[in-house]
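Just the one chain here, the form predicted on its own, laid out as structure tokens.
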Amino acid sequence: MMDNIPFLIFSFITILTALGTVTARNPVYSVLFLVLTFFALSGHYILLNAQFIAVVNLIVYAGAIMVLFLFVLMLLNLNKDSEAPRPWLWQISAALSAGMLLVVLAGSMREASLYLVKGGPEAGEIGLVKNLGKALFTEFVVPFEISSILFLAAMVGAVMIGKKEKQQA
């Protein structure tokens, strides 16, 4: 019973801050609640003995991406009057995307359980950096390289979108 107390505390904090993220009227408060949610999720990762994922979650998401979100929110003028109404096609595409995400998550959970059954690392050692690197560069090297190409293409696209065109004289 005493082993569940940290999990219950982190779960309570995660649910509370996630609800704060969704229900906050001010977008800056919403982003700050999301940062607290990421901290609580990192606590869950540490309880699962996945220290690498916990640290990456804190550095990448709670650090870099949330600072970027706050920076963009401070620069944008977020008035309800200037916001255009979204057509119903956006709602359908959002529901379709959420359904596809659910299918991918269910498939990955099934594959992870099969990976543990067929002789992967012990359940307490799966999140360690040594085992993560071994799995990433042996069994999953092709998806890893494909994702790196996609990230490179996304960076090039972001630079091209952000690049200002030369003004005609």
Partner chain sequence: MDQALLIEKIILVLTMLGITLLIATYSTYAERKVAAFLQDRLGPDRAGPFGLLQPLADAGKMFFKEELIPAASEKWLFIMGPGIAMFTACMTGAAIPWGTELHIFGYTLNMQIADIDIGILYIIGFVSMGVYGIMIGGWASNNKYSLYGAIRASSQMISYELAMGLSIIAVVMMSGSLSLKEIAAQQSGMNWNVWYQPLGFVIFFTCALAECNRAPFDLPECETELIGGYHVEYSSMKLGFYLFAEYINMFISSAVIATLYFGGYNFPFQDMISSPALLGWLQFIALFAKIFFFIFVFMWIRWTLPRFRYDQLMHLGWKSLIPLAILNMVITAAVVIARNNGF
Given for the second form:
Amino acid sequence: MMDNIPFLIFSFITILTALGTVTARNPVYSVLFLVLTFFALSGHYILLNAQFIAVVNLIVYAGAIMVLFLFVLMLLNLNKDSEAPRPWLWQISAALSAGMLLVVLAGSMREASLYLVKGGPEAGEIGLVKNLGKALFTEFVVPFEISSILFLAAMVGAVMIGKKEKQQA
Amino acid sequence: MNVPIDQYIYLSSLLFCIGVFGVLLRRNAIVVLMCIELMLNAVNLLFVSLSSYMGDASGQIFVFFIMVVAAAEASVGLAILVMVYRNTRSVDIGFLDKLRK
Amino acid sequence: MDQALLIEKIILVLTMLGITLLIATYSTYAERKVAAFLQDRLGPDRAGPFGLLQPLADAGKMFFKEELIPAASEKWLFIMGPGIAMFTACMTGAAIPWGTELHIFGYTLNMQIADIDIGILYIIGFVSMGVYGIMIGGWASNNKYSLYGAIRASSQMISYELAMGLSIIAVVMMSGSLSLKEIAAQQSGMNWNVWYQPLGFVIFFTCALAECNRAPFDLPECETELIGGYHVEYSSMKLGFYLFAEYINMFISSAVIATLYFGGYNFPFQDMISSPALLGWLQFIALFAKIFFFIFVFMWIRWTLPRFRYDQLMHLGWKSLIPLAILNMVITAAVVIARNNGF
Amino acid sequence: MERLTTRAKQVSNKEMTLMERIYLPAILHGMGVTLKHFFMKKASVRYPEVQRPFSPVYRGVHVLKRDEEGRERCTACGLCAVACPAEAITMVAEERKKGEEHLYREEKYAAVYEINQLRCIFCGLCEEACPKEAIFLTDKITPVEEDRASFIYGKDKLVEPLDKRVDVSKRQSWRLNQA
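Same protein, different condition: the form predicted on its own was shown, now please give the form predicted in complex with its partner chain.
What follows is the whole complex; the chain from before opens it.
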């Protein structure tokens, strides 16, 4: 049971900060809670011997995407509690439906054929960048290229959307 | 370390449901986007844990692709939100169903 | 983990943290001296011989100044901001190989705190975290100038991280490893990466300046426009933390530059030294000599070049450095493939 | 038109060459310039230990001179106050009584003589106006005070002490040379 302690700590932080993200009144606090969630998830990844994914998770999510969110929040000056809360009934029904989804998910997972995955995580071989890179550039090279095209399209799209429309006005 | 795989599954289910709860609960479109990121991360956690337990790298590669999609989604989504804010001075998702009426 | 190793690591962590803080402290003194010398002045020379106690005087002043927290600020975030800046700055040093090994009192001390397999990614990760300290502090102050500083800092850091990563990729392709220890070990003698990657070095160095918010890229805190930028509202030791974090970042980025491009702890003709104990010490000294040189260059640039305008900054980052870094990456890739195929 | 400065540079908007657009040579050149200054002789003077010599015409705090027998030279004619562009000098005249001949040289003397050092611009016009060679400016710097009232110097601070005469001969001889 002693071995579980890091896992339990990280899980606790993950759930707590995720709830914080959802419930914080101020969107800036939401962003910061989410960053903490990503840190805790990176901790999980390290426990699972996936160091590369752990660091990339930090760089991409916490270092880039969340900075983007924070940037937009600050740019639009949305940091006041401008959001009117949903009515009570709505809140309760949201909690109910999410909870029901949880029950369904957990129940179906319980019955899933988990006999394939017994024991603990494999000793740190797969998570190493060498193995991941090999898989990425042999087996998954086509999806990789397609994802780069997706990235390019997203970049061009974001720039086009963000541009001020001068010609039409 | 000897955490059974079930616990990771429960954890990521819980995380996913928290994300769903947030999407249902919040009206601020930016926070809703963040809740979607949370759901994506729940899936990531599941992928990584399974990949690690089964000794197969494909799961982690998938996480990689999910991150790509998440980054693309965040950049385009935020660009759209900035434009919406410019036009309506609000990022309330309730504001956007005007087209329906 | 076996206990002796744990103790050794703890000692090493504390020592390196102490050295980092000491160097950061004396960087403030060096900054003032270098600035003065470049401007035909003498600089601080009152506290102690040659003003050597000046950092202590500064620290004392910082500690005893009145602490102000603006009434309209987000109090907790306002306090957290400098802490995050300091924390991320201190965390980065763990992956840098400070030497091969030192022989002290019969012990052999491995001079890297954590030989992380993906050391460079770890450093980039924590550098990209560094922006949170500035953003949170700037936003929580509830002041328009600090908000401007925070927004500038975030956009500047995101923009320059890209070119930085691309220029690192070229180095990684050459050495075939993401581990800083491996990269440093490959550059033994004078076989430094800078001879193969001069363009990459220039790009990396420029980006390092921008990431550290040093002049000419100190837009987040430019005094003339933003009266101090993100730390306008800060006083006493919280301000000190921000300034201190900047100097730690400068030290760490000098160490990274030295490791990636200038051979790390390697120095010319090191094969001629047969005693491993002496070699260990000399390598340690060589690395720090390089680091000090780069810290000096950082300061030298600060007191030579004027600050960029915001559009010039973005222009340089997106339209010059990133295309150049991509070009550098493609050429390196072609050469590496050609070499591997025996041309 | 006559040039106001010799350093004026013609602005040109010509297309920059590639070498110029890289900027690196210019940056390196600039850094060379600053590095040269790094090794140059420093212009600083370590003040309390090293003091730069004053020029002979330096105008500092005033002094009211006495004559050879120790009598105050000032006759309270008020010419200095009239000459003063900053209106820093005020005085109250009084007649010399019997038995005060050893104190005051003329029949009239200044009972009160005040110079406001905060108003004074140290132009030296009082000195020029004085017909009795009574007021001079010395090479002393006004010391620091903590309240404004202390900057109004009365006779206690202005008149030279009997045992510590102020030497203004350098200044006198310089003025003679000028004349």
